[in-house]
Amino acid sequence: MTFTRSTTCMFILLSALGPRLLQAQAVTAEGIVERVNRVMSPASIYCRAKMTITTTSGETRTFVYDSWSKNHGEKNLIRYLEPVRSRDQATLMLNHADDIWMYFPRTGRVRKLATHARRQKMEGSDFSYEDMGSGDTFVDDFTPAIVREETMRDSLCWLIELTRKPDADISYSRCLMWVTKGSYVPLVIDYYPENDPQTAEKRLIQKRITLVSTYPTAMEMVMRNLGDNTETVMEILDISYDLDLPDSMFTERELKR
């Protein structure tokens, strides 16, 4: 076989783009998914956020607190720092928000919520108690598509269909998310309630990007209610990976020190 300049040309080419052909041929949606969900839910967070809720009426009201979560989001603790009438109240999620209690100073009983309770609004707010702690959901219990590529708020994005699988117990239908393909952040999430899969109920918007110990980090995310016309507004003041969190801080006895 008698090789001229231009398959030689033509072989280096190929033998250079050979690794980069192979793995975009090797992107599939459920490896993006895997990818995101290693982004939002790592092995441990400490993080103190500041939570502004905007009711239908344009008042407004803001929760401070500390949260711990361990095992990629299995258990949480929250504690509230602000306001006053709330300092010190805490929240224990368990099991990805299947098991929730409440502690409450004023009364110093610990109190277990109902399982319906995880679709509940979260002080009021637009995010539900599923929404902060029900960790893999995105992996365990949604069936990923890729729609298109397009562009979101100035980055080229995945567009990720995940669709409710028949035996999950989540409150959604089924989700739209936008994913940027160089750090796999989910840019804006859609969600779609359990009886209407053509009308998205809550949009969130996640902003300010950084990078904090190798983990892309929304600085702030913002929660729309799309039907109620409501909006909430989490701003992250500090937060820190991958700690050495005890399994006693996720306890009940936790809740009232």
Second form
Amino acid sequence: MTFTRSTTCMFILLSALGPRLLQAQAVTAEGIVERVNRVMSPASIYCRAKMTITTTSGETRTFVYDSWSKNHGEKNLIRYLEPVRSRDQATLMLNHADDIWMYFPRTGRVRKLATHARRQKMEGSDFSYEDMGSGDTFVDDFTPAIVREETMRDSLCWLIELTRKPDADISYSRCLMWVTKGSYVPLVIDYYPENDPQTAEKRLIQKRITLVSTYPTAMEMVMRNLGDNTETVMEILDISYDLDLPDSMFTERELKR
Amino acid sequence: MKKRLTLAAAAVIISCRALAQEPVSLYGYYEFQATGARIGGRFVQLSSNKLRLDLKADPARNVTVGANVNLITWHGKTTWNILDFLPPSLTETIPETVRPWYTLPFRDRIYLDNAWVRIALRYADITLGRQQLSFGSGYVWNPLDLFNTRDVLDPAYEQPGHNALRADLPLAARVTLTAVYGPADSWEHSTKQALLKIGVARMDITLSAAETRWNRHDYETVSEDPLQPGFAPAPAQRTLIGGALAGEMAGLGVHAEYARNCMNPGRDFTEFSGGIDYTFKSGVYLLTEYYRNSLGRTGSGDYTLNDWMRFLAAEQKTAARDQVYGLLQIPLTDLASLGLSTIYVVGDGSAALVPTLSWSLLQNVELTAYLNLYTGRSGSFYAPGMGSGGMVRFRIYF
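With the form predicted on its own in hand, show me what the form predicted in complex with its partner chain looks like.
Complete assembly follows, chain above in first position.
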């Protein structure tokens, strides 16, 4: 069997371009968001994080908490370690934050909150409970579309527009997401409110992307409230993925421990 | 007294420090509180200093020990006569010799508020000792709670510890059986309560049965026992059957609680509380709660001395039959919120308006302030004679 020059050239060209062509064929908005979801919402996570809130007046408040998450964010448990006034206060979120229970150690009470409470700021931060516990929301609650490719913070990204599905119970009408090509990490997400889908309400910036286990992980996240000019920085102090977390961890019994 | 307090505080701190090797956690807060009220044409004030010292440790696997000591000093008008707040129609017939008995003193105190051990077994959590016990889904009124009576002006304030044995048994996912035994001088007089909590869709439903000795007093009769001078005890055996729910309906948070109380001796009564709450996108939070207690009176002229005294001594949750509570909470800044709560008594048309400011001054420093403005006629539940005024509280956590 002999190869002609033209066949050889074609083979080399296909070898070089093949994966790109295949990738181009495979790349859909749904596919990208599915990959983003896998990166942002692994099967299970333990995380210790430090949350620093900077207010409009420039004052800061710092919180340290432990969180555990299971079933790609469907179950979440958050327990505060600092500051002292919030110590042992805990929040349990099940069914992607559709069910929320809060435990207040000073009164020994557990309160079941309705889903509207998801809109409340988490300890006064720029993250809402919805932002923290909504798991597969980008896949389940939004319809994605690729807007264009552009460079964001020196990385070539897909700009994805996520439009809320008509029946989705989520506070944001749409999101714009800059997703790095290759690692599928969203570097920036803009959140648009229900009443004004043209003006971004909040911007999430993911920084210090580090590979932990097999997951590219933003070790620092900044949520900016663009209207109020406040921001919350969340630094990951410790994180591990794909742990064997029992279902019994995500119960009222564990909430009160 | 001051010397004793200082010595006791030092002893507690030193002993806590001695214990404070890993993994014992020591924390707490200092609280300054100033209260003022206009009573009988005079503005009187009372302030307090409270030091709360908490410790928590895990001495063995699945074993947790917790405790706190409270030290409180009172200043200003530390002796209040409850008769000063009540309508003259109720008080004018009380003999001068008995009047001092209606005095409510605020005494400096050091006390062990909580001291408990919790053992987490495979199928149950057992908690033994003085502990927080708080049941029911209501925000202000909890018919299922036999242990606490909340202050309607400040319902979120911490409740005292109660001596009890508590067992929580998770029977299935979202099904928990809780059994509480609060020992008294005999089994009959002890509090026994069982609560079965079941999660159904977006609702938590609780069924409860309880028996307790209700240690009320007859404030219109003086005890004839020379060894125990004071008002005559009027205890009754109380058997409670009830239930509660908390969850969501049509996008609103809903909660409800009901208890049927059989008294021996005495008149049986029912209690119901139910409410809704909602958080708007702006962060504004709205809550309303209705409370009915069939022991309560319906009109402004109906309240008896016993009603008032039992209410003010926290023996009874209320003296009025139907009340509506409303709370509007508005975030002012990231660190401050303004609230307005209103308690309206349906029967006599009186109301208490309570504008509240909550402000996180520094990382571990909080300021809470409220005014309590009473609008009713003389003799009504929230009459100005009850002492319209206000409160400022600084709390520093450490």
